[in-house]
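Let's start with one chain on its own, the form predicted alone, as structure tokens.
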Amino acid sequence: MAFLEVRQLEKSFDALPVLRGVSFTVERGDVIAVIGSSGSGKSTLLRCLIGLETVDSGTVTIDGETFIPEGQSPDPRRRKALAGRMGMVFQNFNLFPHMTVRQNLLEPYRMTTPGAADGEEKCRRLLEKVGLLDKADVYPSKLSGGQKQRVAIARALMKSPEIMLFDEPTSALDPLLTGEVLSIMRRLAEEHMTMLVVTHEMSFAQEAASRVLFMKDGCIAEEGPPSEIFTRPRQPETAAFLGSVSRR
């Protein structure tokens, strides 16, 4: 049985279908790159998985436990349990501007992990991991975009997630800062962190992903290992998308 199994997810906003029968599986340690044009449903998929959006129908199963029953509104408690097994990094950082870097890591952790006594040590270790231990008492306004995103990654890792979701984590960064963030993500991949990464960074998808999902019009139009997707795509839509990306 796959570690994460997504079956026939459907999601519409008003009368507009955004996800249409999305199905895929993820094994522990997989790095799945989700690619496709803007508006293809990539970000909505991640938001549905972590419970920031409710689905219209379909199932999400982790390690044999189904959290979103088909055809039913998700139980808030079950959605919370599902979200507790995932960490998410957003494209716009979502740091609290009135809190220091240390507080940005510790406060959400203490809210979601009552009574945990390991917060300070975990915070120190993760800031060291992302190369920002010296910025622990700095406010986000004093950080570069790359540093903010590395703080966001450390914050997501505070709850020891089983799966990390990345929603275009480098889209707001210039090329130099993009490299800072991708290096952390590559390190997580090398440590066998299970990851779903919505990205426009094709080099990351080619080098770090174990599988690539190409989305178009709310569906997974093609999936496979990077060696196949990038060199001999089966679908004309995939080839056209990759061709447009390479010309940018």
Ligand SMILES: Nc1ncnc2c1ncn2[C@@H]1O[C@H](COP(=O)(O)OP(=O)(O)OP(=O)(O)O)[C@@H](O)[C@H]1O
Second form
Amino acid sequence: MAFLEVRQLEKSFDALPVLRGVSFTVERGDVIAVIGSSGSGKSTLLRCLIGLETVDSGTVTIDGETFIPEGQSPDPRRRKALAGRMGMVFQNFNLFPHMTVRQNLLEPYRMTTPGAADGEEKCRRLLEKVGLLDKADVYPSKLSGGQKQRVAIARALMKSPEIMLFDEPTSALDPLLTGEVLSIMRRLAEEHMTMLVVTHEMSFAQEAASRVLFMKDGCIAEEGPPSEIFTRPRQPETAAFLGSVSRR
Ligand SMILES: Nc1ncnc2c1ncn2[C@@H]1O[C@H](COP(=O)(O)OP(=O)(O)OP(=O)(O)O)[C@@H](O)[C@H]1O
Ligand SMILES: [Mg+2]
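And the form predicted in complex with the named molecule, for comparison with the form predicted alone?
Next comes the full complex, this chain leading.
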């Protein structure tokens, strides 16, 4: 059995079907790039995985433990257990503006892990990892976009997630700042972090991903290693999408 198994996820917003039977598996240490045009359901997929949205049906199984029973929304306890094994990084960082960098890491950790004594030490180690230990007592408004995103990555790593979800982590950043965020993500990948990355950075997908999922209209239209998807896509929709991205 695969480390993460997603089976037949269905999700509608009112009458609009957004995920229409999404199934895939992920092995430990895989870096999965999720690509596809706007509105294809990429963000919704990640949000459903981490429990920010309820699903209409389908299952998510991690390491043999099923979190969303077939045909049911996750109950709060199960959702929390699922979320506890994943960290998520958003396009717009979502840092708490009224907290320092250190508090941004420590406060959510204290909420989800009451009584844990290792918060300060973890916070220090992770800020060091993303190269921002010197910014620990600074407020987010004093940081560049790339620095904010590196703080957001460190914050997501606080709970020692087994899977990291990234939703277009660099699309709010200019190319220079994009590079510093991607290099941290590459380092995580080298450390065998299991990652699902929604991205428009095709070069990152090509170099760093072990597999690429191409989403279209709420379905996975094609999946495969980057060497295949980018050079000889099987589906005409994939070829058309890649053509449109490369012309941008
Ligand atoms: N909370 C919501 N309420 C209603 N409709 C929603 C909601 N969230 C997303 N949708 C709709 O679901 C569809 C898929 O949205 P989603 O954000 O998952 O797409 P996406 O692939 O991430 O697109 P993008 O590349 O633009 O980020 C869109 O039609 C969107 O309008
Ligand atoms: Mg999106």
